[in-house]
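In structure tokens, one chain follows: the form predicted alone.
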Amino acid sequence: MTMDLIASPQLLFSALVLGAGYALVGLGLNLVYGTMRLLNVGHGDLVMLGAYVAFWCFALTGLPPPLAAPLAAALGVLLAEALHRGLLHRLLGAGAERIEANSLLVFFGLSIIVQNLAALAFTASPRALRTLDDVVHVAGVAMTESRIVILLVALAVCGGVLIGLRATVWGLAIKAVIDNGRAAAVVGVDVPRVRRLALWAGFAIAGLAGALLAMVEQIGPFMGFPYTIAAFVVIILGGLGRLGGGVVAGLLLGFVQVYGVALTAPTFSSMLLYGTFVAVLLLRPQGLARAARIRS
């Protein structure tokens, strides 16, 4: 029966779609820190927010979340913007020692700020949208559309912005400060630009994800704190500013995730999150591959 059940294409189908939205979390999480070495652990609330904006679209307008998801991301480039010009461009100005652990306290508390004014005008209570939940039959998997929209939008956009990575001006100069930002300055990349680009990609990224996980997650003020830890599972798995290792590794997570649960309970699904995280960071803390070295 274990047999049957793993190789059940029900399951396989809820693991690439658990996947795919934390594929698409993790990389934008991992663009900001390849590029800029901002430990964000506020970034699952850019995806409470996301969901928060396609649940008052869809609420107020009837607006479906897949055509709010642009404004979710429009959101989060509106937010990195204003993000960095009242806060991170001092950050970015210290030394590339005190980076990460500045980031680290700056970030943790705009989380709480942000969860906190989020309760207070929205409540604490959890929401949820009822949309695109009809039933589609392919090869004996039942599929809801909404399911279908998550894997298809998830996928196309990490492709998208891998391609983009390898075959346009500004994906090469991302790559480049990735990989050694001095360098880069040096042959001339705008390196304050690039990472600024970076910033906004990665916030409108997770903006974006936030909208289309309002069809399938409750929406509330604290809802972020799980994406968190999956976004620095997919980038430490990974490896740190490897984003097509992250986009596996987002796979790989929600195999362990669906799979896990299949085989032991519901109730283990958090502690299968955590349990991952705490045991790549004692195990495998340089990624399943070798991690690309970053340099500021």
Second form
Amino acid sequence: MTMDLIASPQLLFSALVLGAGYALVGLGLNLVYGTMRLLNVGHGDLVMLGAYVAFWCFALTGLPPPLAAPLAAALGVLLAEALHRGLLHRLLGAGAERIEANSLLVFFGLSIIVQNLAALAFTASPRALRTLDDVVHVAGVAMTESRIVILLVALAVCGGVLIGLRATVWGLAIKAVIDNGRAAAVVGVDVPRVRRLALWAGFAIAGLAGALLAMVEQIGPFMGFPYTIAAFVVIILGGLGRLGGGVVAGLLLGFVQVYGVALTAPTFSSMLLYGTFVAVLLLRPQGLARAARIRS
Amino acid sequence: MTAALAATGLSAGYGAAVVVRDVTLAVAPGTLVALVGSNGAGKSTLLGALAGLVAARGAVTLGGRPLDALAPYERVEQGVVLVPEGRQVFAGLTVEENLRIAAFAPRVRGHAARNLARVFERFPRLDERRDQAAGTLSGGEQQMLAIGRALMAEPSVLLLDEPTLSLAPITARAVFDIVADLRAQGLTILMAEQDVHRTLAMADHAYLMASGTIVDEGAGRALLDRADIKRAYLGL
Ligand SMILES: Nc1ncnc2c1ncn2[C@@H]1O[C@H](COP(=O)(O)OP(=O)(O)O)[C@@H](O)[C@H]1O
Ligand SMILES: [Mg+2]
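I would like to compare: after the form predicted alone, may I see the structure of the form predicted together with the partner chain?
After this comes the whole thing, all chains and molecules, with the earlier chain placed first.
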């Protein structure tokens, strides 16, 4: 019976959808951490805010979440810019050694503030979006439209970003800054501008992901935390600056969680996520620190 | 004649620590100027200040135009390009990506394909390894890549910081040949180098640095023949 379950295409589809979501959220954090060494532990809160954008757009105007997603991305850009002007250029000026520790504390504080503001504004009670939940059958697999949309958009955005990084001069500049920021400045890259662009992109991607995931997740002020954890698993497992590796790691995490639940029980879902996080830190304890040292 | 690159009363350092004090130097167009001095004399700091990477006070001009207010990428746009100490290639990027990104400056962005072909022509080894990660290259190949990367930006003044550092003698010789070749083609070069003998022998002019200041200067060969310099720097 277990074998049947493992071989079921239904399960494969679930794992792909969950994994693609993680890959997308992780890609956003990878851009921000890679270019600026900012440990944004509030990354998942951008997912939460994006989810609320989708929720209210749908509730107030009937706009379907895939169309609200660009608005959520735009909100991400606005927040990135506000953060950059209000805080980051001061933080970035403080010197490279302290930036990781300082940013961790700053974002931890901001995360709590944002979560509580969201709870104040929207109440803490979870909400759900009922839309695009018609079931489509493809090759014997029952798929809701919403999951198909999440899978396709997430893969398209991840693929588009990876191609853009290879094929455009600004994309290559982002890769260069991730690899060695000082050398990037030496060869004539406008590093501050590239960092700002990556921050915009990272926040936009998180907001967009939130708007999509709102279709399948309970929407609440504290929904972001697991996504923050997932994003850190993605960048540690995938390797710093290896954005393609991160996408693979996100998919892998989806498989671990979905197949792990199938072999145990749904109550283990969170434990599988956090367990993977701890396991990744144990197995790659060098994790972020080592990757950062190699580049510096 | 206006110097290609000139510094007047330049002081530079890190945070509160002033490392380079009141340096005045000039690099005439088309010449190779050497910067020699023992470890810790401040050569890298001075080159970093000229490139805009190290905070500095004083005046830096390129062909008479002030550069002081410009960020590193803006100085590259003006033609001042540094090959940093320790090569600093993008280890995780391919050889070709390393070169392509060095055509970021708007002035040269349109010439990327042509310059890439020229760099590969000059360094066939890099062409053979164009899809290889730069971190997997040998030290000598990484140095060629670092120089090739700078050439992608079509420098009007090339700043070379210890290009033969930790290279095998035969590779170091190849690097000196490249520098001589660039000089022969009319490129203006300011080079810090450990191999004082070889550097002074080929330099048009040289500055001697100690404890963050310039203590002497002269034609390269003239310095080479001086007894005090032989004793202090050449171990003779
Ligand atoms: N990033 C830095 N921060 C603080 N001090 C530095 C830094 N880099 C170099 N120094 C100090 O500046 C002095 C000159 O160093 P450097 O310019 O590298 O000399 P050189 O290139 O001639 O060997 C040394 O005393 C060195 O310790
Ligand atoms: Mg040095």
